[in-house]
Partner chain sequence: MKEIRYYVKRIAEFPKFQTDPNTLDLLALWNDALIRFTNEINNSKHLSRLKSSLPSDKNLQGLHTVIIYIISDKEWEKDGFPTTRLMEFLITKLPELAKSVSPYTEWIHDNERSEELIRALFSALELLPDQEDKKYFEDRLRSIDTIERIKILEESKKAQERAKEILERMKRAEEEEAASKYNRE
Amino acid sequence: MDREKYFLSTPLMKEEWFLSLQRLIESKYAPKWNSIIGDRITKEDYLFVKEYEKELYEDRKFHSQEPNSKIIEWIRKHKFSSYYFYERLKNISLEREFLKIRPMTREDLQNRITEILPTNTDFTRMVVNPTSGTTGKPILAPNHPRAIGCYVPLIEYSLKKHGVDVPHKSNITSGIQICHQNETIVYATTHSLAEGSLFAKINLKEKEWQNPSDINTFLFESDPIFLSGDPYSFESAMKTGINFKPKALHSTALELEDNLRDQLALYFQCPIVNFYSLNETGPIAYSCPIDPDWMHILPNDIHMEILNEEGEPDELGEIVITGGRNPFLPLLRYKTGDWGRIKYGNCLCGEASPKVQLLKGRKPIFFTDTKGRRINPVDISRILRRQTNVLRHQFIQKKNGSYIVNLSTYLPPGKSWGEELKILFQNLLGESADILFDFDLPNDGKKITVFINENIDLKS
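Can I get the structure for only this chain, the form predicted alone?
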């Protein structure tokens, strides 16, 4: 275990934290770790996040249909540090003409990111998280350790509203993220913002463990307060017989269907917290503990709008976000691509923030390889987001078992590039997989269904 790397990647690391982390990593039941991850939180970051946490709990009635003064000031601050903001705000009175600001799109993040980045920011601390690509348009979302650190109080707030407290002690594991992917990073870390509490990411695929039975043993031994993951991973955990019972499941990344939510609650015997969060926006909302069909807006430094297809404010439409705490990705009326409706007013659960109901989120879907084994669509996105030439994608599994990969590319695909892509997909789907690549997918901004499995009836 490389002690120096762990101390370098977690600057506030203490000796007792490291010893707890070492026990977790060196457990004889642990998975085959393949990465070292640290929080990169400095003392200055720590103080910032703690102040943010205080305001998060104290300021819960922060949202109305109009952007409040804090949001207006935040936008004004960026006008002269971001060329993109300057261009969009030219000749516009923020207080009177907010609705005239042309919304930011995913295409802007993909094609104009250098214009969005504020010029007065220290870029040396930039962390780049590629989006999963489940929307069909992978982007590189720059982020800051401080903004990522804010996830700790935001997640803990959502758990607390469901009756689950997460103690901050270096000898406990606060959470474990579970995945079910062909390939992903697997690591354990300790978090400065939770006073050294442990966190880990594991992959349920058997090849990632010394023995298949180690998965359950490791979970019981590390005893995390909550498990996080996407609905596909939780469903896989249930079907593979994971019998560890956490205090909560924290579901994110994809739409959690009602039936699956009920089955998970019955199987794991704990609250299911549905979390609405995007890589480019950070956390947006959490499910109401008494009405899980609705989600309360969580952070108090964003402004949410609902715009109809004509771009006008409406009760039902596309979710648009302004604000946030990521200094590398300020969002100005960002169109998320998700659709919903919004309600204002106090809730019976005690929350004062408005609640949103997602109408057309990213439904979980899976595929099968040539041997009938399940394939997580994240594995498909992982292959494609590494191909910088790919601007947009769509993957279809046909009823006859063949596959179609529709792509929009920046440059015409060369022979060697096409061959490399074919090999990567054959490694995932099977050497005999019948795969057709089509490079005529239009990159026109119109919504498409990114993943289609003709063998699955999503209406059922």
The other form holds:
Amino acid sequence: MDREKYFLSTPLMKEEWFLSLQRLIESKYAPKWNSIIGDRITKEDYLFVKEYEKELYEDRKFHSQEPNSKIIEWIRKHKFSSYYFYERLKNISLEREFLKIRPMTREDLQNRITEILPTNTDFTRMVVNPTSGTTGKPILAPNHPRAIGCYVPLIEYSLKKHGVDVPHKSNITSGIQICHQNETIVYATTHSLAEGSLFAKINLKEKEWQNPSDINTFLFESDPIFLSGDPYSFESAMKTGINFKPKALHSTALELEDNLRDQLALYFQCPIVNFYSLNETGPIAYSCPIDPDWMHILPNDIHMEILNEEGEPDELGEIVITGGRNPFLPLLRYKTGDWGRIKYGNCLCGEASPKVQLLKGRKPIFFTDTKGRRINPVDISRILRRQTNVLRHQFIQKKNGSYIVNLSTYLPPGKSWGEELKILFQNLLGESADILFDFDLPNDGKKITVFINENIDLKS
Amino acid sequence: MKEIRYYVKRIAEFPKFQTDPNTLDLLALWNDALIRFTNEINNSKHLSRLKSSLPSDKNLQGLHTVIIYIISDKEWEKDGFPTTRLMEFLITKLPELAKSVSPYTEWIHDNERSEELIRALFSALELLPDQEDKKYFEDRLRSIDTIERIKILEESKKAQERAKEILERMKRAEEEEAASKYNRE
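Same protein, different form: I have the form predicted alone, so give me the form predicted in complex with the partner chain.
Up next: the whole complex, starting with the chain shown before.
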């Protein structure tokens, strides 16, 4: 075990944390770990997040239709450090004309990221966590360990609201993130912000384990308080017969359909916390423990608006976010692409923040390879994300079993690049896969369906 | 003079609800403000200079009223200042400032802008706030100087190398430099 790397990637690591982590990593039932990543939290980050946590619990009446003074101050702070902010805020009285600020779009994040980034950006601490890319044009959202560290109190707050406490002790496993992908990073770590409690990310694919039965044994042995993942992973866990019962399931990334939620609750016999979080924004809302159709706005440093198609505030419309804590991605009226409705006022669950109902969420979709095995679209995004030339993609599985990859690229594809791409897709879908590449996908900002499987009827 | 925070607070208390640049007679207001320093009514030397450069731009007019409000405070009488320097500031520097930050109410609502405004005025009048030496005063003004910062913003926008570097770094950083978090999106 590369002791030094673990200490480097988790700067606040203590000897007893490491010993505990070592036991988890060296378990004979453990998966084939393929990465070492830590939380990268420094002493200063730790203090920042703890202060953030305190405010998160204390300040719950933070949100109204108008942006509060904290948000206005935050925007002002960026006016002279980000060219994008400067341009958008020119001749606008922030207090009286907030609604005149032209919203930020996904295209802005992809094409104008260098103007959005504050000029005093110190890249040395920039991290990029891969987005699942299952629901739209993937955005490589640069982030800061400190902002990622804030996920710990944010997620734990949502669990607490569902009656689940996560003890902070180095000899317990706080959570395990499960996924079901052809290829992904698999690691175990300790979280400094949870006083050294353990955390792991595992892949349910059998090839990632010494023996298929090890998945269950490992979960029982490590005994995590909660399992995190997307509905697709939870469904796979249920279907592969995982019988470990955590204290909660923490579901994110994709729309959690009512019937799946009910099945999961029945199967795992625990609360299901649905979480609304985007790579660009970080956590936004968690499902109300009383009425899971609605989700409470979670962080108190964002401002949410609902804008109709004319861009006017409405009860029902597109979810637009301002603020956040990611220094590399300040959001100014960012149009998430998700639609919902909002309700203000106290809730019976005791939460004072407004609640939002997602109308057209991010529906999961899957494909099959030439042998009929399920392919997670994350694996497709993963291949394309690595191609610096690709701006936008669309993947279609045709009824006749062939595949179409529509791409929009910076430069026309060279021969070697096209060949490389073909090999990567053949590795995923099968050597005999009939794949057609088309490079004429327009990059005009108009919405497209990124993943289409003509064999699946989404309406059913 | 008092400490900077005294003047920042004063700017924050600017009665903007009583200020309508459409109806205010700036020359009359300046006349009233200057009497205390020049002991002259309708001071022809300064006012005629000001008259020829009075702005039609509402934003700059608003900023004039803020300056009038700042110096209509007893504190200024103690130390005094040469009125010609004030005129220089009004005629050359103030339009530049008005152009860089609009609407003028931003100079009131944003504490940092208020501080910049008062420091720019002090600098033009060659005054120092209490508790500060010249070096600190100048460093601080430079660090919050809007015009300087806009220049940096424009330069960084032009710097395509920076863009390339950021994008490359982001691609490289993915996964290899990820930080562990409890979930994914």
